[in-house]
Each structure stands twice: as structure tokens, then as C-alpha cells.
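Given as C-alpha cells, the chain that follows is alone and in the form predicted on its own.
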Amino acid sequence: MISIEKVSKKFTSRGQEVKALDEVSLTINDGDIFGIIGFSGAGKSTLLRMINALEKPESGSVTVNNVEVSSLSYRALRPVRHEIGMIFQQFNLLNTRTVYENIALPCIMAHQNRQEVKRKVSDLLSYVGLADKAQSYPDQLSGGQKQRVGIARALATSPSILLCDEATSALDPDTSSSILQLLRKINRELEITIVFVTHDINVIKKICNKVAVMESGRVIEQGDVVEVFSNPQHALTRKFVATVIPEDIPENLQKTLKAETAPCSLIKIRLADRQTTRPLIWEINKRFDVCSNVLFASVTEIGGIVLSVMIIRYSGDPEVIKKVKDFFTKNSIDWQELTL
């Protein structure tokens, strides 16, 4: 488990003091794929570097696998860092070394014997899909292949934690998706906890089960990805989520609805997992004397869970519409009434 408690950090830039982290607290459980999202300058990469003590907090504490890394000496940090692999945006490979040598480097630095290194590198190359690239050099590889080498190198010390700093930002969408699939496989099969810093909400949507949203050095929202995506509380979170789950009614339709005089209600409902297959609108139309008009609907998959959002216009007797709302509440349907 990773526990970050009230961590603060300041830097000086061009003579001005910048607060990179401001009393940040997070708990990352074993087995999580934990996403940290925010725009440039939010403090997310600084926070990531706190986990392997590449940065030290000015106040607060960072505990990794029951060891408070924020107070350790360089020598005491070595066995802790052995448990933490890191994957970078720009791959950070040695261009004068072969793929085999790049992956073997952490093993050699750990003084493992030659046969053990050979076996481990061979297994890792197969695992990341590069069994035929052992003697290639980085400049002979595509961006996706370079990142697979970076992942294999990060796995060479058999870590329990992988830190990913914008690990797909330099890749095209298709290659990015394949790397995310590989990371999900690593998390599932090798039971490695992954912490993924990104500015791309699609990364969070595709593989993460937990998320923290950062702005100006602070965590402004955090929780299960489905819960945060279903009901974002902060304006920045809503801005991120809206890029993958649009929920706005078009302006022209809003004007038409405002011009109508018949009593009606606009209800936004969110359905997750098994709820999404329930014939909800049919049930309501059969049970209540109301007219239903779906103005908007979207279905997306988030961390393996299907999330559906609908905006429905109900018209009819206000008392009957109230019964529809009570039906949603009694059936544990997440709903809210919208105003134009």
C-alpha cells in the first residue's frame, strides 16, 4: 500500500516561490491502477516522484509497503526502490545499447548472475511481445516498441509497484491503447500496483479503477473511477469527464424546451453495470401515465464497467412525475432534475 499524508513541496522558479504540492493526501491500495490526472503544472509528476523518493516533501509523509520513504537515506532507499519500477514518457533508453542490454541493466546493477539475467530478459521480451528484438537498437524501433522495452526494463527487478509518468503521451491512439492493454495485463497477471500520471482522461477511462484529480498542487477530487465519472463534483473534473461522456443539451433544443408551456421535468439518470440492461423507460411508461422523450443518451465503458447516461423529458401531471422520481429513488437509480 502507498500512503501519502499531507505532503507539501515548494520550488523556486525565476525568483518566485511555487507551491508544487499543497497538503496532498492519497491512499493507493495493493492491486490498484490508480490514475492521477491534471493539466500541466498541477503537481502530478512531483507527487509521483515522491513515491520513489526522487523528490522529498518539505512536510508530510510518504509510506510505501509500510516503509516511510520520505525520511530514508540514499543507502536505505535502495531496497525500497528495488520494489518500484518506473516508466517514462520519452522512454529513457540507452541508444548505444541493444534492447537486451537495456532490459538487463537493472539486473546487472543488482549483481544478479549471468544465467539468471539471460533467463529473465528472455522471459520479459516474450511477455511484452518483443522476443525477436533482443539485438535491435532503440533507434530501430517504433515508439510503441520503445515503450514496451521501457516496460520490460521496469519489470526486470520484479517490482510490486509501477510508476507511469505520462507513459502514453508520446504515442498515437492505437499504440497507446495497446500499451494500456499491456499494463492492464501486468496489473492483473503479475498483481502489480500501477500509479499512472496523465493529462488524458481516456487513460483513466480505459484502465484505472481509482482516480485523483489535481489542480494547483492540490487534490480536488478522488475516488472510484465509476463514481467520479458518474457524478463529478468539481468544475475541472466535470470538464475532463465531459470530453468522454458529453451530457449537454444542444442550445437550439434548450430554446425549444424553454418555449414550451406544458408541465414537464428534465431528469438525468446514470446507470452503471447491471443497471444498464434494465428496461427502465419501458417500466416507467407501463407503470405511470407520463410521456417520456429521451433527449440525450450515451454509453461508455470505464475500467471494465459500463456506464450509461440519459437525459429524459417527462411531461404530464406533476403529481405523476413526482411518482416517477420516487420510483428512481426507491430503485437506487442515480438521478437529478435539470434546469434550463
Second form
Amino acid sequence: MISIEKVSKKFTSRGQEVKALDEVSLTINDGDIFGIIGFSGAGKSTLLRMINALEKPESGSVTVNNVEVSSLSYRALRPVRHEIGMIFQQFNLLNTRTVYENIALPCIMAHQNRQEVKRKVSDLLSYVGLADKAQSYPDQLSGGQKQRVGIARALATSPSILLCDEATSALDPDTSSSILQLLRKINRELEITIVFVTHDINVIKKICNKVAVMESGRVIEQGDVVEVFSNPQHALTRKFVATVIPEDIPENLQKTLKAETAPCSLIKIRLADRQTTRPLIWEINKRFDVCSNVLFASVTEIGGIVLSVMIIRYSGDPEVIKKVKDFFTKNSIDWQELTL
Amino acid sequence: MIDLGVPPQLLLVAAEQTVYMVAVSLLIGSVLGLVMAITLVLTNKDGILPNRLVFVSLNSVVNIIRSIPFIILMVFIMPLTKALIGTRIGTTAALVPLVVFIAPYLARLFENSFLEVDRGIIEAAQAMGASYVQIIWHFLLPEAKGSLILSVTIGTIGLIGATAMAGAVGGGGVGDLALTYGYERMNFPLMFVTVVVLIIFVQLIQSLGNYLAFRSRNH
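For the form predicted in complex with its partner chain instead of the form predicted on its own, what are the coordinates?
Complete assembly follows, chain above in first position.
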């Protein structure tokens, strides 16, 4: 378990003090794939570096597996860091060493037996799908392959936590997906907790089960990915979520709707999980004398849970439309009325 | 065959003296330079062991020595030479000022080579739990190797230039030969031959350096 408590850190840039982290508290449980999202400069990478003590807090504490890493000396940190692997946006591989040597290095530095290192590295190479690249040099590999080497190197000391710093941001979408799949496999099969810092909401959507949203050194929203996605509270979170789950009526359609004068209500409903399989529109049409017209609908799967958003136009008697709204409320369906 | 006006043995002895002075001072100077460069890189404010006092002191020492012209440095440190070697003159005595001259020069060049190493690689090393010695040995040195070789090459060529002035303390060498027998006796053919010999030396060293640096960077 990783617990970050009231951590603050200031940086001075061009004579001005900037709060990189401002009393940030987070708890990351074993087995989580925890996403930290925010724009650049939000402090998310600094927060990630607190976990393996590459950065030390000015106040507050960081505890990893019951060890307070924020107060340890460099020497005392070394065994703790073997427990925490890290991968980077720019891979940070040694260009003068082969793939094999890059992956073996953490083991050699930990004074492991040569035979054992050899076996371990070849196991890791086949696990990440690079069994035939042992003798290649990093500059002979593609970006995705380099990141796989980075992952194998991070796993070489058999860590229980893997930190990912924008690990897919330098990769094309296809490669990025395959790296994310590999990380999910690592999380499930090797039971490694993953902390993933990113500015890409797609990463959160694809693999994370928990998310924290950061802005100017603060965590502004956190929780289960499904909860945060289905009901974002903060404007920035809404902005991020909107890029993967669009919730707008197309512009041309808006123009047409504005021109119409007949009484009607635009209602946005959000359905999650089991609610999505309920024949809701059919029920309403059967029960009430209204005309339903679906203007927009999207269905997304996040963390294994289906989330659907619909914008429906109800036209007819305002009294009846009010009853429809009451029906939503009674059935605890998340709804809101929209104005054009 | 052109008449050089000096016995051919004299040329050979001079070449030997140059090679001796360059080789020994390069070896000692490289080791000292490496130690200084590593200290500078580690203790610099963005380094992994920031220490303002150590950095500023060492940095100033390097700057001060680097600002003294070699011919003056040579005379200036004569008491040190006497204390270390037992004499102020001769080829071996010239080694002391040569080392004092080349070590800070190489330190500066090596420092730049180390600073070229991607900061991310050092961060990866720290994240892996590497000790300071391991970071230097497994990360800094191998990644800077190509650039370090080129730095040594530049340093060697600088040293050959400096040995020409070693004549001032009776150091001998090819440059001294050109000055005393060539320039002062207006022996033009001798000057010409020594210059050609020096050009060949420098060309060979530069080509060798380039080749080794290329090999360490490409597989």
C-alpha cells in the first residue's frame, strides 16, 4: 500500500516560487492500477517521484509498504527501490548496452548469481515478447520495443509496485494500446500495483480502476474510475471525460432544434452498469403519452463497466413531461435538463 | 636527402622525449582530470550529490590554472617540481607542469562529456536503487565513453603543443628541437621537417580518436 499524506513541495523557477504539490493526500491499494491525470505542470510527475523518493517532500510523508520512504537516507532507500520499478516516457535505456545487458543491469547491481540473472533475463524477454532481440541495441528497436525493454528492466528486481511516467505518451496509438495491454497483464498475473501518470484520458479509460485528477499541485478529484467518469464534479475532470465520452448535440442539429417552437424538453440521462440493459425508452413510451426522440447516444466501457449517455427530446404536454422526469428520479436515474 | 644540419639521432631522441612527456602526463592527467570532472558533475547543483562548497572551490581551481599561460605556469610551479622530482630541469621535471596544465583542461572537457549524458538515464539508475559508485561505473562512464575518447584526443593534441615549450625547462622534445636548432639557427629545412612530423603526429592521433569514439558509439 502506498499512502501519501499532506505532501507539499515548492520549486523556484525564474525567481518565482511555484507550488508543485500543495498538501496532496492519496492512498493507493495493493493491486490497483491507479491513474494520475493532469496537464503538464500540474505536479503529477513530482507526485509520482515521491513514491520512490526521487523527490523528497518539504512537508508531509510518503509511506510505501509500511516504510516511510520520505525520511530514508540514499543508502537505506536502495533496497526499497528494488521493490519499486519505474518506466519513463523517453525509456531511458543505456544506448551503449545490448537489450540483454540493459535488463540484466539491475540484477548485476544487486549482486545476483550470473546463472540466475541469465535465466531471469531470458524469462523477462519472452514475457514482454522480445525473446529474439536480446543482442540488439536500443537504437535498433522501435519505440514500443524500447518501452518493452524498459518494462522488463523495471521487473528485473521483482518489484511489487511499478511507476509509469507518461510511459505511452511518446508512442503511436496502436503501440500505446499494446503496451497498456502488457501492463494490465503484469498487474493481473504478477500482482503488481501500477501507478500511471498521464495527460491522456484514454489511458485511464483503458486500464485504470482508480483515478486522481490534478491541477496546479492539488488533487481536485479522485475515486473509482467509473464513478469519476459517470459523474465528474470538477470542470477540468468534465473536460477530460468529454474527450472520451462526448456529450454534445451536433451543431447542425442544434440549429434545427432552435428553429422549432413546439413545447419540448431536452433531457440528458446517464446510465451505468445494469441500468444500461433496461429498456427505458420503451417503458416511458408505453407509460406516458410523449414523443421520445434520441438526439445523441454513446456507450463506453470503462474498467469493465458499461456507461451510456443519451440526450432525448420529449415533446408533448408539459404536464406529462414532468411525470417523465419524476419517473427518472423515482428510478434513481441520473438526469438533467438541458437548454440550447 | 636534405641536409638537416643536425645528427639524425638528435631527431630520434627528440621524438622519444615528446612521446614520453605526452604519454606520461596524459596518463596521470587523465586520471586526475577524470576524478575532478566526476566530482564537478556530482556536486553541481543539478547533480546527484549537490555540494556548493566543493563545487565552487574545485571549479575555481580549474579556472585559475586554466587561465595561466603554460610558459608562465611552468616557471611559476618550479618549487613544486623541485619538491616532487628533486630537480627543476630536464624531461622528467617537465612532467609536473604538463600534468598541472593538462589535468584541469581535461577535467573541463570530461565534465562536458558527462553533462551530455541524458539526465533521464541517471534518474533511471537512481530509481533502480544504484549506489553512487554504481551510477558512475555502470551509467555515467559507459554512456559518456565516446565523448570522453574525443576529449582525450583534444587533450593529447593540446599536450603536444605544450611540450614544445618544455624546452624552457630543458625538457627537450620535437618542438624544442625546432626552436633551438631550427629557428634560432635559421635552419629552415629542420623547422620544416619538425613541423611535418608534428602534423603527422596530430593527424594520427585525431584519426585514432575519431575511430575509437565511432566504434564505442556504433555497434
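Every value quoted in this text rests on a predicted model; they were computed, and no experiment measured them. Residue numbers count along the first chain shown, from 1. Only the largest set of C-alpha atoms that superpose within 1.5 Å between the two forms is called the rigid core.
**Prompt:** Cα of residue 30 displaced 2 Å or more between these two forms, core superposed?
**Reply:** The answer is no, as the C-alpha of residue 30 shifts between these two forms by less than 2 Å after core alignment.
**Item:** Yes/no, residue 325 Cα shift of 2 Å or more between these two forms with rigid core fixed
**Value:** Yes, its C-alpha moves 2 Å or more.
**Request:** Look at residue 239 and decide if its Cα position differs by 2 Å or more between these two forms after superposing on the rigid core.
**Result:** Moves: no, less than 2 Å.
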